[in-house]
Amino acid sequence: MTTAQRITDIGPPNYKQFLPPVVKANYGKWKYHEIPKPGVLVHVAESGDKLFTVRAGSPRLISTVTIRLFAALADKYSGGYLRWTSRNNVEFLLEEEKNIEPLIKELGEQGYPVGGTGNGISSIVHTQGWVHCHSAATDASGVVKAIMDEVYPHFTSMELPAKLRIAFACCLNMCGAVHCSDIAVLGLHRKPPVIDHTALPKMCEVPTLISSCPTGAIRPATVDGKASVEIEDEQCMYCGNCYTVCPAVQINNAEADGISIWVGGKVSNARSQPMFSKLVIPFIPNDPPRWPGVVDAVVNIVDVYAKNARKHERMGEWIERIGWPKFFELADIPFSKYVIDDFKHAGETYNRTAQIRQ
């Protein structure tokens, strides 16, 4: 094949070919929506036309066998039309209201629960973990599965004070940016990288490696007559940026790696402004296959929030109202020095007022 014959730079297919007729007919002319039950949305257009959406959870990592199943269900119930959401749920776009219940039944029989709408917990957005990533400090899919099994009743109901978004990232690179979630579960490394001085000169550019370190902990060094680097261990904050640019500085460590828990972030502008999640549990060891320590920590925070927050209050809004000391007390989470910031702009996170609940 010659280069001239190759198809390149065509971009994605035009979405218009995938829009159901009811969407094409009412594009941009939707009037309102309702959530008649968890996982079912009805959107009503100015014309009076209705579009029924059935939303089902998926583990994100899915087999082509399952995609073919979803395609067959779409053919049977939604004219072949379906989409995915930003949280990895699959949505069937139905014109016929009578198809809702049979579709939900078939999805249930195949193991795909319908829910994830309104004031509940939708699917956990997450990263690759040990399934497919080199820098992961933990697995992603396994921890997510274990957490979702326990918070499952909140996926299929809408009883929480507000929506609660959980996100998972298996290292600080945070593919998918979990740092603005109600609960963020984040894999961490805790030991400086180990340098392979034999491989390093062959695999890495030393100046690039040195400049990759945000704290200046990496310095040039000659080891056995070859150009390499040394790491000032006490300056290392285990971000792993050096490992990203140089495979010969290995940061993964089976015993030291694990998971941290962050709370109170949001991206929506509703009521309060978007906010970052804040660290509350600095470390929980990796405990495969079901990570009970992480699951218990998440379930506890969900329960305490559900019991104490006011209607419409997101996690972060609730904590801002009651204050962090009260949060740690209610959640029965021990406070430690590790949750006090010591990076750039740390001072902005200190309490600089006498407004304290005594």
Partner chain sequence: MEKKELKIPMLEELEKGPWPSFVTEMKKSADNPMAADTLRQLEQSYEDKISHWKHGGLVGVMGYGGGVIGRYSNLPEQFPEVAEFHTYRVNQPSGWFYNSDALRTLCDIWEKHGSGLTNMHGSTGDLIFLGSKTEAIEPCFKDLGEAGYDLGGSGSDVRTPSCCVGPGRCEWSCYDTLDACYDITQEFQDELHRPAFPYKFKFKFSGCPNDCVASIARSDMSVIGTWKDNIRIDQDEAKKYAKNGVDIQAEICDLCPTSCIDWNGSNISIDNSNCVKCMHCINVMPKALRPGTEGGATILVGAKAPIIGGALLATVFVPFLEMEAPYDDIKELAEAIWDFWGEYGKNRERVGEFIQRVGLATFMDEIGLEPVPEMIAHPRTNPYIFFGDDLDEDDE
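Rather than the form predicted together with its partner chain that you just supplied, could I have the structure of the form predicted alone?
The following holds one chain only.
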């Protein structure tokens, strides 16, 4: 028995066994792809075979009822083959072009829009938020839902200058990879954790708690004759790592926590090297359930970009062309000292791209 034939229960199964027959037959031999309409792609192989993809938006957190619905649609129209993208869109992989419109119709009847391709806005990749994360500075699903309700027309069309990616992370640990998105929404804590000295000795190991702080802000201390800790406020960067290992060190603060907006990031090497997102709005208070402050800020930036950028120009490329002062002017965003990057290890001289720097 060869290694390839040996079956174990260690690790994930080989992905190739889940590929549609047309993909297996043309693996590595695809010639080009096109986007005939929003949410529909066609991949053409060197052999002439075609694979049609219908992409629909779906929530990041979905129920088994929704999964069964998608599975039933896949059985009916795409031979049972479907996949989820990294932005939580569901894609149905069809071999027969005649099934595209009936599938789109049924998805629409069930409330799932088709789109997220080409020069438009795809679904927002986001973190857990208040649904699951213990150290979130804001919600994720609620804010994302409120934003997507307003930018929905850009999901079902491809009329923006270029593709526009929005990401959301509910704290600066950035599970949502907001450091490289056209528009990034980032939750942030603004005050050091509050220590419950009564509960701490009962539920936490002091050495582990001290070592959890990446900046060394937590120091051993004795409070009321018991081993505890103290926090050097100036060294704290509000990451919440301490709260992860010790619930008695509470990072969440209903009044101080909120949201910041960053723009101009991208991963793509096309036309220019990858870019990091840059801070433009340092703080917006949490205002659930619809977060109007955040929604208005994002919609405003999208509208200004759509009106002023050139064809195929990403958000960061447009801003670099016109200059950051002009961007703040066009977007009517007040500039403050908090927007200035004064971090001494910002890495301005590091090569952060696969492109060769002369």
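This structure is a prediction, so every number in the text was calculated from the model and none was measured. Definition used throughout: the rigid core is the maximal C-alpha set that superposes within 1.5 Å between two forms. Residue numbers count along the first chain shown, from 1.
* Asked: Treating the chain as rigid parts that move against each other between the two forms, which of Asp332, Asn252, Met275, Ala270 sits at a hinge?
  -> Selected hinge residue from the list: Asn252.
* When the larger rigid part is held fixed by a C-alpha fit, how many degrees does the smaller part turn between the two forms? -> Turning angle of the smaller rigid part: 14 degrees.
* **Core superposition result - C-alpha of Thr215, shift between the two forms, Å** => Its C-alpha position differs by 4.2 Å.
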